[in-house]
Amino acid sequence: MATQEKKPENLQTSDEHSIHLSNPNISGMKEDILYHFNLGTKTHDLQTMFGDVKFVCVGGSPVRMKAFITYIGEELGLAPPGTDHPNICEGTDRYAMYKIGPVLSVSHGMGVPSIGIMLHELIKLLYHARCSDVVIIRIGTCGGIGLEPGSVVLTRRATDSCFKPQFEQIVLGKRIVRNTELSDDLNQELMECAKEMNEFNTVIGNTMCTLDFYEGQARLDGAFCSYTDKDKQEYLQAAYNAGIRNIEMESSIFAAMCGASGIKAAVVCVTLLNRLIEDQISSSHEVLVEYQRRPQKLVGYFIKKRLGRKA
């Protein structure tokens, strides 16, 4: 029987700030190190690197990550068109960072093992980097159950495989249980900032998270396929009647993990194709590049609308 995790009655926070690290054991640390970032806390000065962060946004590829930094960075006026933006985490093969002013952008590649590797280092990042008020924002892309490919989904909760908004995660040989809602309050802020772009189809609906791109996913070109075509419209029209409107890798570790730290956070992807009617994307690649910008265009809308800045 799974547990529901319980919150720690003493969290580790930087001051009276909103990051949360539900381990006692890192204030007893002599040094952090941060090793699938290739930062820590003896080698870097975490808070002159990153104190004045407030929006974090995490993507599975490195290309589109520092695409989307670049382009930030044009939007907000902080850096001129074909600025090179280094690799902050230019040590190590297994992620990529970017930062430009107050905006962090790193990729986390693909499914749940690997972004929750991430997150837990990016959290202890923002925490020892005593930084506030921060929103985390995953911008990726997806498959969309009933809606037109190049649509933009607003997560509100994110769920598993059986349509349960939960994540699961196996401690010590237990079976630990996280919430997997979202911000309600930065969902209608992106929601509203669609409406003012009023540039693409965006909804808000639930999002299923598999542990699989192929039979995880109800897909049929897979290596191994059990079922029929018709088995895989029941299970697909189930998850839209349960307000499932795309299926990702990523979001229900993300949900849970920014939920347990106190992070504001939302999942904005686009849909590449509609599960209802196909198995494989068939844009071409032109189409599937302006459907992949979409999220930053959101995000980045939202980021200068926060600052003040014109949209």
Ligand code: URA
Second form
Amino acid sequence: MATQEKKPENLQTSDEHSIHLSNPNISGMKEDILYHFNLGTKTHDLQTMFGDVKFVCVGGSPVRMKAFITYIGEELGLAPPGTDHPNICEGTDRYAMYKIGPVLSVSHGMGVPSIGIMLHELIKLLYHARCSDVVIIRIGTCGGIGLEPGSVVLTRRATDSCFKPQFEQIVLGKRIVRNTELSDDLNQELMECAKEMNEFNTVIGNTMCTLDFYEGQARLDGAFCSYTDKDKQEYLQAAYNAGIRNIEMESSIFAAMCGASGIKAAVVCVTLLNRLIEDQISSSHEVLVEYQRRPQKLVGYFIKKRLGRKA
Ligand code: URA
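Since the structure above is the form predicted alone, I would like to see how the form predicted in complex with the named molecule looks, so please show that one next.
Expanding to the full complex; the earlier chain stays at the top.
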């Protein structure tokens, strides 16, 4: 039987409106080494480096997160075209991190374990830097269910493969269940931006987070397949009936960890294909590149609007 995690009593906060660490051990440590970022509290002045961060955008690919910082730097007028943004984590090849003004852009790799490790260190980084009023947005790609390819989905809540809105983890051999609801306010704000932009279809829906791209997402084209096309169609139709509009591989732990830290968060993913019709991602490179820019454009618009840079 899984344990629903209780609200932690021993919250460590950097100050009001800020990051909660549900870990009483951190404040007693002489040094905190953020190993996978190649950063630490003794070796780096994290408050000077990151204290002004208000928007954190995370996504799977290091190349895409560098493209995002270039885009937002130009949009905010903080970096002229052609600026080469240094990778703050260049001492490690695990994750890449870029910063311009109040925006931090960090890659997280593929899947729950990879984004989970990154988020532990990112949340501690924001805590040590005494950041406040931070918003974290995952920008990514996904498979759509019943949507035209290129649609953008804002996640209401992330579900597991059984359509349950929860993230389950084994801790000390016991199942711990965490809530995966995301901020309604933030979704409404992003939806308002999408309407003002009026450039692509944007919907709010539930997102199924799986541990695999092939069998875990009911594909027929993996190295293994233990079910029929009919089984697949029934499963995806049942997901659609449960309000699920897209499938990806990181949203559940992302929602759970941001929620447990008191950080407002959103997941903004573009659909590369309609899974009710196909399994293989067959659009041209140019089309996929344009699709992948859509979450960046929407989040860029949102950041500019929040900073009062929109007409
Ligand atoms: N990412 C996924 O996890 N699934 C897809 O179908 C496409 C992108």
